[in-house]
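Single chain ahead, written as structure tokens, the form predicted on its own.
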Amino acid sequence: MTAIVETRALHKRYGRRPALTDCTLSVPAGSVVGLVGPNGAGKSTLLQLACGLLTPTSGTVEVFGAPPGQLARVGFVAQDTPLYPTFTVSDHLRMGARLNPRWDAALAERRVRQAGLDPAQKAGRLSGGQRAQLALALAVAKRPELLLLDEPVAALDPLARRAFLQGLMEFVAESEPQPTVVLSSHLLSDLERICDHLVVLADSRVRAEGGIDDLLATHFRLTTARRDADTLPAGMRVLHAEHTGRQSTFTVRAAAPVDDPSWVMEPLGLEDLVLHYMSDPSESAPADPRPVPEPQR
């Protein structure tokens, strides 16, 4: 599948402290991606260098397959959804018709209207949510093939954060073909409801990476009587490994469960994979999962 962002080895530093670290990624076109991670992961970062606000310390970046910079193919929501306060949503809408080519305003309109919003009030009287909307609005219309998001929803209540994923997703439904969608969140609900692929960052770093049925389909809590990791089956491949007296449960990595009446093999679910991940920064899965060997008996 064609890759719509591209990194290897991408490195970017702030001074002496890394936001991103050998970074390796490759985001599927038409995919919506959720990228995860602990507060100063990089998430904003990447997104940031992805649509050229930023350039690397060292790496490579490609943005359909050239060097960021396309502006008129990425629309970008940044965390703080930043707007003009003195201008009214109608101001913004005739902004984004004069600075963008490819320019709907018919969808703008209908985005604006959809989320009840007074064309003649200043942005700066604008409730958190509807500043939200109008930043997806202004988004949307440009008919991005790329869409950036960094967190536009972590200030949201339920009710709006709702509505704002429900308009995004309509945009990507209705649009032909399929943009492809990065949304950075720590709300893992949302993702889950929404995404197909995943990205986990923690300490600078990719940690784990795929389509979330892959992911899902390959991660497993694995309870057993008490047992060292090297005398699990041949081709699992042990995460994480926590002993009582009895008992061993480790999270593992195989291409499918063994079905053993000594011990519980669970799927893991996106929470607890995703907190793994997170809270393990030792641990990282290959950017581009290959498929695990089937377990050995």
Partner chain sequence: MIEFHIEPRSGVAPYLQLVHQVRQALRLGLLSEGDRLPKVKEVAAKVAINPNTVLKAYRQLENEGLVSPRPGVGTFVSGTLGTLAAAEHEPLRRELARWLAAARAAGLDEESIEALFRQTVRSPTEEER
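What would the structure be for the form predicted together with its partner chain, given that what you showed me was the form predicted on its own?
Nothing else is written out below except the one chain.
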């Protein structure tokens, strides 16, 4: 698969504060990538580097094999979905039509209609969910091959969130060829639904990266009578260990679950998995692609 976004040793500093450190990533074509991490972890920075709103301090970022700037091919929905408050909904569509050569007016109008937006309504009077829907309509109607979304659903209620994600997934499914999407969010349950790849950022670094199915299939919680981590079978990489007087709980990465009467081994939910990589600074080993053999299917 060709990489749509590729970063190599990417660094970005604001003054002396590092926002992104040594980020090497590759986003495969047609994937939907979720960016997770605490606030200030570098998610927005990464997205803005990819769409050319920011330039790297060092390292490179390439989009479609070239430096960012191919505006017509990239859609971006910025955090808080900034729109012109005095513009009506249809003014925004008109702006999109005038500024984008590949503008798909029919798609834009359909999206606006589906979202139940009144074309004569001023953007300043839209609800958060409506704004997000309008921003999405604006971004997708330029028919981008890469769509970047910075916390698009952060401010939305569950209903508006679901509607937004439905719209987004409909766009992904109906476009030919299938566009690549990178979006950041705190809502792991959403990401689990709509993403096939996940990038975990913390403290400006990439902590984990991979296909969601692979991540879910290879991470387990192992509960057992108290024992040392190195007594576990080879092939299990212990990411985290916690001991009480009698019990040990391990977070492990393994190709497949191993049944043993002496322990309980359950799959780790995405939330626990991500929380682990977000919070444990000792486990900063990022995403080496082959730490564990692929699970058999």
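Predicted model only: the values in this text are computed from it and were never measured. Positions refer to the first chain, counted from 1. Take the two forms, superpose them, and find the largest set of C-alpha atoms that agree within 1.5 Å; that set is the rigid core.
Q: Quick one: once the rigid core is lined up, does Arg227 have its C-alpha move by 2 Å or more between the two forms?
A: Yes, shifts by 2 Å or more.
Q: Any chance the CA of Glu271 moves 2 angstroms or more between the two forms, core superposed?
A: After core superposition, the C-alpha of Glu271 moves less than 2 Å between the two forms.
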